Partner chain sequence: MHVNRQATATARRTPVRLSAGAVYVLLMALAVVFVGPFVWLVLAALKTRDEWAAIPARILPHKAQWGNFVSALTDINFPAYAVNSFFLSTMYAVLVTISSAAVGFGFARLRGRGKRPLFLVLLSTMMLPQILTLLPTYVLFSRLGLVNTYWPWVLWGLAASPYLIFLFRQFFAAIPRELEDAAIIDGCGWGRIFVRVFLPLSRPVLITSFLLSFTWTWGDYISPALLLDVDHTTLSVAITAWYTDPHGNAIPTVQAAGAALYVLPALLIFLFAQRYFIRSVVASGVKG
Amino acid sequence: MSWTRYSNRSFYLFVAPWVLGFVLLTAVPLGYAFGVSLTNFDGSSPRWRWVGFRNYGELFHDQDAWASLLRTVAYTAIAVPLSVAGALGLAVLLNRRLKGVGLWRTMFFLPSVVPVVAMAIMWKLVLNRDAGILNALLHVVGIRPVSWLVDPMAFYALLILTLWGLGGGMVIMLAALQGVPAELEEAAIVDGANRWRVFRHITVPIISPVIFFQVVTGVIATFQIVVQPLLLAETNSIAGVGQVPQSTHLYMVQVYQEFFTSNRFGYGSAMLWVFFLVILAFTVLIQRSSRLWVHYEVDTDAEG
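Would you share the structure of the sequence above as one chain, the form predicted on its own?
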C-alpha cells in the first residue's frame, strides 16, 4: 500500500511541471483569447465592451479571411508533402556509406538551426530582383531577371524558404532508417525484390510512424507560418515589413494585420480561435487516416 502511494506521488511529481506549463502557457492563454474574442478590445484602450459572438459572425462573412484560409490550406497541401518527401529522400541518400557522409549530413542539417528571421532576410537578399545572386546566376545562362518577391513568384519564394529548413526532418528520418532491420531488406533482395520494392514494401511501412509524426507536425507548423511572408515582402529596407503579396497572404498574416495594423484584438482573437479549431480538425483527420497507412509493431486497436 505504501509502495502504491509512493508510486502515485512520484507520478504526480514528474508530470507536475508539464501540467503546470500546460495550464499557464496553453489553457490560460486560450481561455483569455476566447474572452477577448467576445469583446471589441483594441489592445490599449480601457474602454472595451462585451459584443458576444459578433466577431465570429463578422468573420463568417469576411471574404478576405476565408480567401487567406484557403490559400493557407493550399500552401500546406503543397509544402508539407514536398518537405516530408525531401527529408526522406535526403535521409535515404545520406544513410549510405558515402565518403565524408558526416560532413554532408552536417551541411544539410545546418540551415535548420538558423533562426527563421535571419534565414528570411538572407533569402530576401538572394531573391532580390536587381541585386540577388539567384538572378545573377540565371543571367549567366541567359535567363531574364525574375521578380521573386512579388506575385505570382512570391508563392514559390516562400516555398523555397520553407524547404530550405528540411534538414531537421532529415535527421529524424535518418534515425528512423537506421532502425530498420537490415536482415529484412537483405532477405527480400535474396528473394528477388529490387531496391525500390524493398523500400516501398519494407522500409516505408516500418518507418511510417515517423512519417506520420513528420506530417502532423509539418501541417501544424506550416499552417502557422507568419514571419516568413512578412519578411519576404518587398520594402525599401532589408528587414522592413512591406505589403505582403496576395499569393503569400496567408491566414496568420491576416491575423497579424488585424492585431497590429487595425488594432482589432477582439476580432483577431476570434480568428485565432477559429483557426485553432481548423488545425484541430485537420489533425484529427490525419490521425484517423493513419489507420490506413501507418503500421505499428503493437496493435493499438487490440490494446484499446
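Positions refer to the first chain, counted from 1. Each form is matched to the other, and the largest set of C-alpha atoms that superpose within 1.5 Å is called the rigid core. This is a predicted model, so every value here is computed, not measured. Compared with the form predicted together with its partner chain:
- Once the rigid core is overlaid between these two forms, Ala281 does not reach a Cα shift of 2 Å, moving by less than that.
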The other form holds:
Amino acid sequence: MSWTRYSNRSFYLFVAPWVLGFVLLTAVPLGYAFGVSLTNFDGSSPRWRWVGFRNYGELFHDQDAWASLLRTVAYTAIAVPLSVAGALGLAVLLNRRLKGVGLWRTMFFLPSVVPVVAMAIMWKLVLNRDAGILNALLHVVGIRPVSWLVDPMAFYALLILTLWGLGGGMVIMLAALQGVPAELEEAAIVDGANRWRVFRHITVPIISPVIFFQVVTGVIATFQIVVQPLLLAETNSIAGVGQVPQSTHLYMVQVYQEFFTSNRFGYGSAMLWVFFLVILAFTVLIQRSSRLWVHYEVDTDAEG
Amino acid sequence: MHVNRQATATARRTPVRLSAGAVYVLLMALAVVFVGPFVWLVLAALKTRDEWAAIPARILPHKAQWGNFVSALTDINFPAYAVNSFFLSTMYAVLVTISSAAVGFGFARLRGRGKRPLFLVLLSTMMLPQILTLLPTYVLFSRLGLVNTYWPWVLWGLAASPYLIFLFRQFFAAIPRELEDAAIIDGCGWGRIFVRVFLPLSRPVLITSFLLSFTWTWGDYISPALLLDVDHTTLSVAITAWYTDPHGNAIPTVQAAGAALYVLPALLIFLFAQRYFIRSVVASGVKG
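Could I see the form predicted together with its partner chain next, after the form predicted on its own?
Now the full complex is given, and it begins with the chain already shown.
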C-alpha cells in the first residue's frame, strides 16, 4: 500500500469518532425529530399515527409559539449587544497598567465558570423580594421592594443573570485588544485625533472580526436559553415549569413545555425543526451583514 | 498561538479620559457586582432561617450557622450525588479528551479526500444549539432503553467535541513537520506518531481539555435532569429541588450551603488552572 493511500486511510480512522458521533448523535436525532414532527406521538403511547404537516400548520397559527419566538428575538436583541458591549468595555478598562490587574480580571471572569444551577440559586437569593440584598440596597436609596422574579421584572432578572457571565467574552476581547498595534493608535493621537475617534476608527475596526464572532456565538447561545428561566421561576422543582413568568417564557421554554408538560412530542419536534431553520436564517443574515462592517486584514480562509 | 502575551507591557488609553482614581472606583463598583452574589450565597448559608427571612434584609448572621452545611450534606444524600457527578464528569472528560485529540490530530496532520468539507461541517456543528438535538436524543434514547444509564455520556465522550477538536487541531497544526518526518523515517505509523510524538507534547492542551469537559458535565443541568432518575442523577439536579422542610417548602439557607459546596470544585479547578482556562477561552474565540 502506498504511503498516500495509507495516510488517506489513517485520516479516516482518526476522524472516525467524530464522523460517527456526528451521524449518530446529531444527524440521526435531527432526522428522527423531523420524523416525529409528522406524527402525534406523545412519548409513551404506542397509538400514534402519521399526521403529515399538520403540526407545522398548527404551529403557524399558534399565538403562544409566535409570542415566545418574538420574545426570544427581543431578548436576544437586547442581551447580546449589551453583553458584547459590556465585555468590550470591561476589556478596554482592564487593558491598561493597573495595580493587581490579574486579580481584577479573575474577579470579572469568575462568574462565567459558575454552573448554571448555582448561578440561578445565587441570584434567587440576591433578587428575593423580601430578604434579597438588591432590594435592601434599593431601600437605602428609597426605592420600594421590587418583585424581581415575577412579571414584568423577571425579564430583567434573566438579563442580569446573562450579563453577569460576560467575563468569558471580556477575556476574548482583551486578547483582541492586545493584538492591536500600539503604534497605529499612537500615530493617530499624534496626528491630533481624540481618544474616542481613535477607538472608533482604528481600534474597533481592527478587532471587528472578534466582535463579530462574539455576536454570532452570543445570538446562538441566547436563542437556546431554557434552563435559566426554568430555574429562576419561583418554584424550585423542574415540575414547576408551568410557573415560568410570561416575560421569560422564551421559545425553548415553550418547546420544553410541549414535550414534558403536554406530552406533545410530535408538536414539540415540529417546533424544534422550525427553530433550527430560524437559527440558520439568523446566522446567515448576520454572516451577510458582516461584509458591511467586519474588517478583515487578511484572507481568513488561509489556513494551514 | 501568541494569545497569552503579557497585557501590562504597554499602558493603553481608554476611549474616554478617566483619572486613575476614577478607574479604581469604577473597578471596585464592578467587583461588588461580580463577586457580591458569591458573598451573599455564603452569608445566606451561615444564617438561621429566621435571619434569612428577616425584613429588612440582615447582612450578617448573628452567629455563623455551620450546621447548615451539615444539613446540606445529610438532608439529601449529598455524597452519593457528588460521587455520581464526579464519576460522570471524569468518565466523560477522559473519553472526550482522547477522542478529540485523535480527531484534532487527523485534521491537523493527515491528508484525506473530503477533509475540507468535513472540517466545514465540524465548524458548523459548533454553531448548532445542543438543546435542539438533546430533546430528540432523549426521545430516541428512551426508546432504546438508554435512559437511567450512563451510556449517553459514554457515547458523547467517544464522539469527541467539535470545540475541543478545534482546540487540539490548532495546537497540533503549529508543530513543525520535521518532528514527524524523523519518526516516519524510523518506520513509525501514524498511530505511533500520534501516541509517541504528539501526545507527549500536548500536555497543556490535554489538561485544558480535561478540565473544560469535566466542568461542562459538572455544571450541566438539563441532560441529567432529562436522562437520569432520582438515584442516578447528579448534584446539579439534586441541589435544585430537594432541600425542603416537611411541608415541602424549600429551605433557602440549606440550599445555599449545598450550592456553595457544589460550586466549590468548579471554582477551585478554575483558580488552579486559571491560565489554561483563559488561554483556551481565548483560543476558541479569537480565530472563529
